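Take a look at this single chain, the form predicted alone, given in structure tokens.
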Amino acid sequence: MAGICFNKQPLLRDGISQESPKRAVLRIVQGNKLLVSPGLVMAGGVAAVAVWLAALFFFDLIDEADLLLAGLSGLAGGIGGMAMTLWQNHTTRHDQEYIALQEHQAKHDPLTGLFNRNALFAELEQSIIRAKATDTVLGVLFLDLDRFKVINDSMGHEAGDDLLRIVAERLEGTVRGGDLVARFGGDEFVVVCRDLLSEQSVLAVAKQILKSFAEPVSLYGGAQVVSTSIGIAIARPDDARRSDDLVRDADAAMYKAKRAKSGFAVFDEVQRLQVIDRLDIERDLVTALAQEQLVVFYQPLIDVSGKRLYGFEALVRWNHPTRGLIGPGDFLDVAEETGMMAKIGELVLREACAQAAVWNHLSPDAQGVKMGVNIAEQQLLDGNFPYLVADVLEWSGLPPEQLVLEITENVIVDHLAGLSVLRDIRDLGVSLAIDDFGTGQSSLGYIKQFDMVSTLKVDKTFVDDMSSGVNRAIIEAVVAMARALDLQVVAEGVESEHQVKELLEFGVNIMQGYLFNKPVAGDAIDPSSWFSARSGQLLAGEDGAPGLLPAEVNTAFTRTLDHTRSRPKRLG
């Protein structure tokens, strides 16, 4: 079938192989030589019997008994030799078939029958060499299914496997005869378009693939529409990239297509620089963990109605030796992809709990202040994570009721199996919050399952534009639902007094944002003044500088104005 396997014979532009008559005859003889050898042995036995019969006419030349014995021996030898040859050929053919099966399994994905990752890189390397020799264009398409996790989790793994097989068949039926199709892993596929005359031909293949995905897939009697995002890397004859470079670049373009929801995107020079920078971040991040370059900053949450500090959210920063202070958006994605997120999450958890415990010791008013720490996807999937939380609480001496672990809505929906981990954490006495609520896929249907959740944090995107009727309706619905479920609501990204006024009208009292304070280092927070209740409104000072209190009492928080301090002191 197209795209499953390729021989090493030269191909025409349309993918049809060329083979000379001489090579064809040799191939047929070599493929059937196991059938020829038993015939030769049989012929030898027949010849021996013929010689014996001929000698009967001249029995007077030799003794009749010797002649009979010689003839029978020749006949028995011929038959035995033929039998042994047949058995040897049978075992040899069996061994060859077994070896061929092993070679096929080593190169092909057992679920779809497509090339696997290792075979892909080997074939792609050969394709690059051939493209240079024939002065043709090579296209690498990296595909990722958009809704595979939803189908796999909701309908089961068998349905997910059926979907992958259907996708593989559609890809094989869509691409050209000379193209290569491989399963890269999970719900990711790679198509290699070979022997092309122009770059437009690559785009034509991508458009044809997207068109084939428009037809619904039948799974267990129901129709499912499955879309895909395609990243394209195009190699011209003078291109110096190797197979892993092209796949990596196509993968990067796929993420661009997924974010833009454009169907497909082509890797360009801007992305090349981004990939190089991403590799630098990945390399430096390993060093950052070893040399303790990651620091924790704290952004306050304010109970505006109660005129007091409600809590903090712990946010990681990277004190990079050459780039300066780097925000989480510049490196956490890399940490998640490279498996370093769990280590970073543990570092933030330990730092935040230790810092909160220190404040409890320094100020009695700090003992009711919450400390929020974000949970990464890798931590939710780790069954030992609740034991880590219990260990950190015991090590730091922080009461469990002061710790709030925050997790995004999408992570929960994508990994419902992780709810047992959250319940184990709740049983420790730790509170749980859903971060960026309203931006995920769960809507309100899943909230009934989250009996362990105590807080919903409304995403900044809704707070930014509350003049929008849709955003106002969402906030009102969130507040009404939270009241019905006895949940606390926190508004993120508050930056103006007008937003404060409207949120109070909605019934949201706890707020977080630059209007009150930017994230600051732990040693920039003065426990003697930050944790006591205030008589005035808790808005920014008249000079516009971020702070917790108005101008008349802002002097107590002068240390909060320095938001770019160097690395804070390590804790415990």
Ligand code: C2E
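Worth saying up front: this structure is predicted, and the values here are computed from it rather than measured. Here, rigid core means the biggest group of C-alpha atoms that superpose within 1.5 Å across both forms. Positions refer to the first chain, counted from 1. First, how it differs from the form predicted together with this ligand.
Rigid-part assignment between these two forms: D333 and P386 end up in one part. For the chain modelled as two rigid parts, C-alpha superpositions between these two forms yield a turn of the smaller part by 16°.
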Given for the second form:
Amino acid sequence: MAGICFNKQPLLRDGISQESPKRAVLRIVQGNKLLVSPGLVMAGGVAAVAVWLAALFFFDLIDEADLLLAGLSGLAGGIGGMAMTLWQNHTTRHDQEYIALQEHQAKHDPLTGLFNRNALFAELEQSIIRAKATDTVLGVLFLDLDRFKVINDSMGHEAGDDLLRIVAERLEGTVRGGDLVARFGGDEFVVVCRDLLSEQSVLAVAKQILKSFAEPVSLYGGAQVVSTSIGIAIARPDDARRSDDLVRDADAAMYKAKRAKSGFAVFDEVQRLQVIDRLDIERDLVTALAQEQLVVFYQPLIDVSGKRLYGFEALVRWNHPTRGLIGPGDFLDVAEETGMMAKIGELVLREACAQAAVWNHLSPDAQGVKMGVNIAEQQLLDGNFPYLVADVLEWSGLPPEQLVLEITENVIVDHLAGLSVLRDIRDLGVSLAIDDFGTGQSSLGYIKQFDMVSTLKVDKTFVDDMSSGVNRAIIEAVVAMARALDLQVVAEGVESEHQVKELLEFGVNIMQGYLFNKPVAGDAIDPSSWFSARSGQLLAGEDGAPGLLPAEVNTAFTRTLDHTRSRPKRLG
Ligand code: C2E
Ligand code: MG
Ligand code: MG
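Instead of the form predicted alone shown above, give the structure for the form predicted together with this ligand, please.
Once more the chain from above appears, this time first in line as the rest of the complex follows.
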């Protein structure tokens, strides 16, 4: 437990700039204590009585009884005065301790005892001034624990709290005495490294911290490996950034480290532009939703051995007024961070279901064709999500069997505890697919949940390099497991005929990729040619080998992202 001088910072620091009015009053009283001290009064009183008694004694005016009485009253006065002095000292100390405690609580996080966010900014501001004065380098490290939510959800909040305390202790044990450790909030921590002579020293601290995380943490008897991603912002003495700029930049670098799974990443100039970009995107996205600038494209999934169109995947795009057509990779992160993902997800779900229902209406062959819609973590966390799905199905008139919700493997694993939402969705008759399968955490603990899932979409990374023995082994294992569990396997990102042949040899029949078609706008899909292609013309190859698409369909299939089309008409 943190003592009163936790974090190597003196509680009451000198310096007028930090003094509160209450403390100023206390200082003045303390400074003048001797003038008003009851001890002094007592001493004066005793001296006066002594002088008076001496005078009377020398002039022989008193007897021994008077002398005794006077002595006793002097003694009583002395004891009383002394008691008053002790009491005053005690209350003053008590006040001091109370004020110190208040100040400590205002600056520290109650769970870990580390500096809190407010204190961090105040301390960092002082550190920036000092670094400039002493011509030294300052490093700001922003840490975010990886998969903290999984521990919190699966082991309970107490285990989560324990983990945060352990992490705080490890960080404190790793950094140097003059450095500062703060809890920024949730599972985020900030370390400020001061008085450094070079930028390399900041990286050394980051490596040291990562090393300290390598040792498993003991939580409720079990050993748990916890990792963290660290973003670093380095301020040289001539850097003009303020405390909030540095923390923001370190945070942005942390995202980079997390995405790259690189442990740590340093914020650089390119990223600075990206941050500005990000802010623009955040602002424009609000308008995009209001002005219906988001559009849905569709990419076909082909059943290569059945030579038919198996389904589509709905993929969102942003028809930005000045930047042109933007892919989801450039704005979905921002949408997730700013809480806009649920709205975007609902829009895509409605649009895709309405589009599939329109196709059903226009072509009887479209009726068995699946429509895959990606579902983000934020949507799954909403207990009302199954009601939304039911509502959209009713509104659009799309049969539930045609809808497939795609959920990435990591999101499924992270929400094992909250899988009732998935069960509710399955009970509606809607299928679930695990997207980007194989890229998630190696935990197969969630395999028992596969009864809710109908499809595994093998990630493009495995399809890209099937010459690698490891990738081949993974695809083989996935196909064998899917067979055993009666799941459909879809290969993502198929770009060459060679890949088609190899995938067929593995027993994977359903494929999605640029070889067949890039995603296209809904009205680029002509139901009369696309859906009749299901009856065999689509992939008519010679001698049993998979053929590519017939010329007229191929033209429609190979429209690229540059084709911005109007949105499909909605039903109802
Ligand atoms: P995903 O669900 O795995 O979608 C497949 C992505 O691979 C799409 O990228 C698609 O255009 C791309 N792709 C397909 N075939 C090929 C190929 O042969 N080569 C290459 N290089 N790429 C191929 P896109 O549209 O950029 O989407 C990226 C990701 O964004 C999606 O990955 C999905 O996770 C997410 N996403 C897209 N739309 C939505 C949406 O409406 N909601 C949510 N939550 N996520 C979405
Ligand atoms: Mg997908
Ligand atoms: Mg995918």
